[in-house]
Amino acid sequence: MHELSVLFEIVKQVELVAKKNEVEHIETLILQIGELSSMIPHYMKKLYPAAIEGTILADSRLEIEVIPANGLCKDCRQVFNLIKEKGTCPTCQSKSFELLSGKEFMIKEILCS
């Protein structure tokens, strides 16, 4: 599982940038995750308690949006879900796609106060 090891230099990250900002509290850290990034957001959740214990996050919540793997057709420039439809275009049957998005991951936002 190396969703923990993510979160653990996340944590640092935003922990450098509180400090830079003189920010004491932190309420939300929301990540955006791609669907076909590496990093599974049910376990990020899951860890995210274990990986802010002790540190400025530590009453904080963890929001998490996840990007659509999307793919333009090569052949007939529709987009479409590549998970969805399994790699192939819903509209021509071509497997010839450009990647779009979803392989995304970043923190997105981080909520103080």
The other form holds:
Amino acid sequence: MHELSVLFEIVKQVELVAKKNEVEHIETLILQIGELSSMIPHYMKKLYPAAIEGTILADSRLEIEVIPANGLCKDCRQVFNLIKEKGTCPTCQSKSFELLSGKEFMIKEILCS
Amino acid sequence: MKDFKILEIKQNVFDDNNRQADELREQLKKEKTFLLNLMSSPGSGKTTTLTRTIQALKDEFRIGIMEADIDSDVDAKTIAETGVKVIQLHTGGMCHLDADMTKQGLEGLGTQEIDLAILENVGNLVCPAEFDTGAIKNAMILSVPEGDDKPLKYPLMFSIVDVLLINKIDVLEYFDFDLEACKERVKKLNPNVKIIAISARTGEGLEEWADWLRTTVKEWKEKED
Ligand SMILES: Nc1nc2c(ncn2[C@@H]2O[C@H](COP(=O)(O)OP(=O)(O)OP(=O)(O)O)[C@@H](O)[C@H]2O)c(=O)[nH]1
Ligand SMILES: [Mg+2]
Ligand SMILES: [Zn+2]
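Given the form predicted alone above, produce the structure of the same protein in the form predicted in complex with its partner chain.
Next comes the full complex, this chain leading.
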């Protein structure tokens, strides 16, 4: 139930921001999750209703933007998707890369009134 | 249709906890209390290893233990029999401890009278890896029956720990656990990790573990003097 405790943490953080900005109602919560994060979007969505019950986020929708796991090849400077290419540069077969994105786990924004 | 505005938050979910963990480390430095966070799957031998560790080190350090079972105090009772201070933390069904809960636990333990605090984290290889508790060092136990492929399945946990204990080596012959292959997999993820093979049942390897912990605590304390 990893996702559930993380969702509780997110709800806590959003509640703080909402209070500070005098938000009354939240329509949508938008998260950004990297492909390499251990958070599984499918489970997050499933558990979301349980996590927001009785909070300012009650009845809101969860939207998840998946950030691709991109690497920059250190040998030929090609940018490629690490998961699709299994960590090997499709152009020059090098296995040495710099991670550009994919580990994010961010609260991006809320749609609110 | 109602008008909604977009409120940008752009906040890393773990930032809050990471900040609190850093603050806790600062505080532990001042109080000279070393905190070890011990993680593993359920049943890999945390409580048994702790009992042995306490026996080995209780004459040198004032030890305090925090037990973070989800909802029982069985382990806390076992530890209490060793005579050291122990408290039960209530995680409220959570699958990990965060820095804030750890801090409250330490307050309950009373760090002024403790040189070495050990946290038995919730049995689980995913969540505790993602939440920094504020510990000075992180330890993990992997037991032989769990299999040597665990580093491949839970890479984050294996990559954040300072020391890995491979426990239950007394039963190696009954399992197809390849000790060398396992060590190699872990080293690939985490080249600086210290790996010690132990049996909390027979006591094998426990001296090396106690030595590692003793030296690490002493070096940390001296560094702060
Ligand atoms: N054969 C063998 N059994 C062990 C060893 N260490 C622990 N055990 C047994 O494994 C079982 C679980 O040990 P615990 O120390 O309770 O494990 P734990 O990680 O604290 O378990 P939870 O707190 O429930 O997650 C017990 O039956 C122990 O006796 C070992 O080195 N060898
Ligand atoms: Mg235990
Ligand atoms: Zn390349």
